Amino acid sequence: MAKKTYLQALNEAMRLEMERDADVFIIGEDVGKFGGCFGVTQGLFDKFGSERVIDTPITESAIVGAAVGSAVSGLRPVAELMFVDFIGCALDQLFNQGAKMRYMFGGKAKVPMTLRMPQGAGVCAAAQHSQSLEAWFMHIPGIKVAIPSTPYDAKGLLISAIREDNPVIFLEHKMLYGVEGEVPDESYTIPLGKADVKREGADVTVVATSRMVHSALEAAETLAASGISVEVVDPRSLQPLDSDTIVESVKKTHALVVAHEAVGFAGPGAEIIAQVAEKALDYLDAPVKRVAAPFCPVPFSPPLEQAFIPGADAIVAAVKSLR
C-alpha cells in the first residue's frame, strides 16, 4: 500500500464518494478554489465544479442549515466548518433539527449529512480555535461521532460517514493532517462503532482518542523498556461507542487509563470509565486514571499551550501510578 497523509486520505475519500454517487457534494467556507482552510478539499473544485463544491458565506448556521435541508431532501452533503469551535453558531440547526428529524418523522425522513470539523490544540490558534469538543456531540441522540487517529482510519471512516443515513460529526485533529500511514488506493469502509486495538498488551489498557493515540503508542514503547506491557485501544468513533472491545481489554489487563485532549471534567473519558465500571468493575485491580487537558481555555502562548496539551509523559506517569 502507498503511504499517504491523513489529509490526502480524507481528500481521496471525498473524491471517491463523489465519483461513485452524484448526490454527494461539498459545502463550506473556502472549500472551493482555495481548497479548504487546511487544504483538505484541494483539487475537488477543479474536478467537480462549483455545483458540487460550494463556497459559502462566513455563516456557520447557513452551512449546517443548508446541509440539513439538502440531506433531508435526498442529497448527501459533506459540510466543512473551519474550526469545531464555530459550531456554537449552528447548534440549533444541528442539535434541534438535523439530529431530531428522523425520530420526529417516525423514520420517514433521513438526514445523511457529514459535518467535518478540525479540532485540537498545537498550532497556537488560541482559545477560540483550539478546543476539543467531542463530548458535546456524544450527548445528543441522533448524531454519530467519528474521531480517527490514522490516515487509514480517516479514509475508511469518512466513506462510512458519507454513506450513513444519519448525521455524522467527523472530527479531525489539526496536528494529524501531516501524519503518514499506509492507505489503499481503492474505496473501503470502517464501520462506525468498531474500536481498533492499535497495540496488544497484557498489563494495562490505555484507551486513547485522536492525536492521543500516537502519544499512547509512544508511551507504550517507553513503558515496554520497564517491563510494562500496554494495550492501546482506539475507539475510532465515540457514538456509537464500542464498549465491548474496551471491556474485553480491561478484563485481560485489569487496569485502565483513558487519554484524550479534551478537558478532563465531563470529557469523553468519563463515559468510557462509567461503562467499564458498569460492565467490568470487578476486573479492575487499581483505580482508573484519566489523562486529559486541564479545565481551562487553551492558551495562545506556545509554552503554555504545550503545558496544556497532555502527552506521552503524562500517560507513562499514569500507568506507573497503577503499579
The other form holds:
Amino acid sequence: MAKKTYLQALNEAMRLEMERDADVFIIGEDVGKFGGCFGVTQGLFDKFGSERVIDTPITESAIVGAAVGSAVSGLRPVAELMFVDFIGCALDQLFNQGAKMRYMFGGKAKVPMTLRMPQGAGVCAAAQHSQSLEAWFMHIPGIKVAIPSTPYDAKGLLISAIREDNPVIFLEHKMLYGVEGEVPDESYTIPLGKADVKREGADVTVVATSRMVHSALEAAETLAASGISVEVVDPRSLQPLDSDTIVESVKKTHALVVAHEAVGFAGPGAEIIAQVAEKALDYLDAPVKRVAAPFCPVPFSPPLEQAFIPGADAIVAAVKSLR
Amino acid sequence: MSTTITMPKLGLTMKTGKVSKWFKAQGAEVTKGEELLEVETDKITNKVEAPESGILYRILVPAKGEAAVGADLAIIAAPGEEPDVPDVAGAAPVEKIADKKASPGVAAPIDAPRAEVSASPSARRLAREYNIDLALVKGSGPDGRINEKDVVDFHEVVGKIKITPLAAVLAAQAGLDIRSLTGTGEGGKITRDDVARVLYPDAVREEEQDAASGNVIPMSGMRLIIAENMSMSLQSTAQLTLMTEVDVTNCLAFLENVRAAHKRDASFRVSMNDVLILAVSRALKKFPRMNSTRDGDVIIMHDAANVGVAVALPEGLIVPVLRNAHTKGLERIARETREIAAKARAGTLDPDEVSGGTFTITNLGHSVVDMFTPILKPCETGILGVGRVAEKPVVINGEIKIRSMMGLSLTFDHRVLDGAPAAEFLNLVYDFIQHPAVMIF
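Same protein, different condition: the form predicted on its own was shown, now please give the form predicted together with its partner chain.
Expanding to the full complex; the earlier chain stays at the top.
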C-alpha cells in the first residue's frame, strides 16, 4: 500500500468523489488556482476547472451560505474555511439554516454539504487561528462532526462525508497535514459514528481525538515500558459518537482518560465521560481524567503555545495518577 | 502532638457505636493504656484504652452519644498544647463546643460524622456481588482508595480461611471479621472457642481465672448469644401463650400402627414430634399469618413453612430448620429431622440450616412438664411448646376414662395477630393431633 500524507489523502478523496459524481464541487477562499491555504485542494482546479472549484471573496458567510443553498438545491458542495476560528462569521448559515432545513421542511429538504475546516494549535498562528472548536458543533442537532487522526481515516471519512445527505463538519488538524500513513489508491468509506481502537490494551482506556491520538499512542508506548497496558480509542467522529466502543473498552480496562486539544471545560471529553458515567459507572475502578488544554486562548508566544498544547507527557501523568 | 480517638470497629457489621460512658472527664489527665471510655453496640460492649498519655483535651461525643465507626470521639493533647479540633462534616462547629464551656463538664451532643469509605465504583460493584463490607478492605489506590483488585484479593483471602460452620455462624452473628481470628483447631481451623476468645476476651480470661474456684460462670459464647436473643425477643414483642391439653391416645395408636407396619425397616422411625411438625406445617398453610416474620414495620408472609426444631445441647439450645415442611410427608419429616438434629449434636450445621425459620417447635416431652411459656425466636410470630404425654382421667360422654394427654403451649406475637385467630390455629393443630387421619385431607 502506498504511503501518503494526511493532506494527500484528503485531496485524493475529493478528486475521487468529483470524478464519481458531477454534483460534487469545491468552494472556498483560494481553493482554486492557489490550491488552498494549506494546499489541500491543489491540482483540483486544473483537473476540474473553475466551474467545480470555485474561489470566493473573503467572506465566510457567503461560502457557507452558498454551500447550504446549493446543497438544498441538489448539489454536493465541499466548502473550505481557512481556519475553523472564522466560523463565527457564518454561524447562522450553518446552525440556523443548514442544520435545521431537513427538520423544518418535514424531511423534504436534504442538505448534503461538507464543511472542511483546519483547526488546532502548533503553528504559532495565535489565538484567532489555533482553536479546537469541535464541542461547538457536537452540540447542534442536524449536523455531523468528523475529526480524523490518520491519513487512512481522513480519506475514508471525507468520502463518507461527501456522500452524506446531512451537513458534515470536517475538522482537520493543521499539524497532521504532513503526517504519513498507508492509504489505498482506490475509493473506500469509513462510516461516520464508528470508533477505531488504535491500540489494544488491558489496564486503561485513553479516548483521544485528532492530533492527540498520536500523543496517546506515544504515551501508550512509554507506559508499556512501565508495565501499563493502554488501549487507545479514536472516536473518529464526535457526532454521531460511538459510545458503544468506548463503553466496551472501559468495561474491559476499568479506567478512562480522555485526551483532546480543545480546552477541558465543556469540551468533547465532558460528553464522552458523561456517556461512560451513564453506561458503565460501575466498571470504573478509578476516577476519570481529562487531558485537555487549559481554559485560556491559545498563546502566540511559541514556548507558551507549546505549554498550552497537551502532549504525551500529560497523558502519561494522567494514567499514572490513577494508580 | 495530639491524638484523636475514633469509634472502633468491633465487628463485621458494626456501622455505629454508642459511647456508654467516659471514665475520664474532659480536661483530666490520662495515662497511656488507661481505660478511657466504654463503647457499646447492639451486640457487645468494649472498653477503649487511651492510646497516649496526656490531657483529655476535648470529648467530641458525650456519653450516650452515637457515632459512626471511625468517627472522632475525643482528642488527647500534651499538657499546654491547644490542638485544632477537627471541624468534620455533620459535627457542630468547634466554636459552639467552646461556647458551651459555660456549663462545665457537659459537652453538647454532636451528630457523629459518617465515616465514608473511599472506593471506586467498580470496587463497590464487586463488593456488592461478594457481599463484602468495604470498611474491612484495605485500599491500595491513591489516598488509600479501595480499587477492584483490593476487593478481589480480600474475597480470595476470606474464601480460603478454614473455619467450622458453627464458628462461622457465631462470627457472622456477632459481626466479626474472621480474618482477625486465629484458628486453634485441626490444621489451624477456626473453632467456636476461637470466636468466643475474641468476642469476649475478658470473659474467657476470667473464665480461666475462675476455673480454679468454679464459683463464677461467665456469660460467653453461645450462652451470651442465647441470652441476648431471648431477652431481645421478650423486650421487643408482645407475646402471650395459649395452652390446651390434647388427647393423644389415638395418635399413639396411630404411631404404633405405623411402626408395626414398618417394623422390618430399622431406619423407619416416627415420633410424636414428627407428627407435630406435620400437623403444624399443614396448619400454617391454613393460617399464613402465623407463618410470618416481622422486620421493622412490616410483616413478611412466607409461602414455605420452614419449621425450626429446638435441640438442646450441653452448651445451649440450637434451632435447626426443616425447610418446606409443608411439602413433606411424615416419613421424610422424620428422616430429615433426625438428620439435622444429629448434625446439631455433632456441631456440623451449616449457617443455612439454622436460619430462615418461620415457626418453631420446642419439645419438653421427655420431662414432667405439662405446659410452659415458650419464648419466640426473634422475628418469628409463633412457637409451639410441647409437654409430656401422661395418662389422665378424662370425662368423655359423662364417663371418666383414662386417656393419654399432652400439653400444647402456643406463644404468639400479639402485634402480628390477635388471640382469636391464634386460638383457631391452635385448635386446628389440636384437631390434627387428636385425629391424625384428618391430616390426610
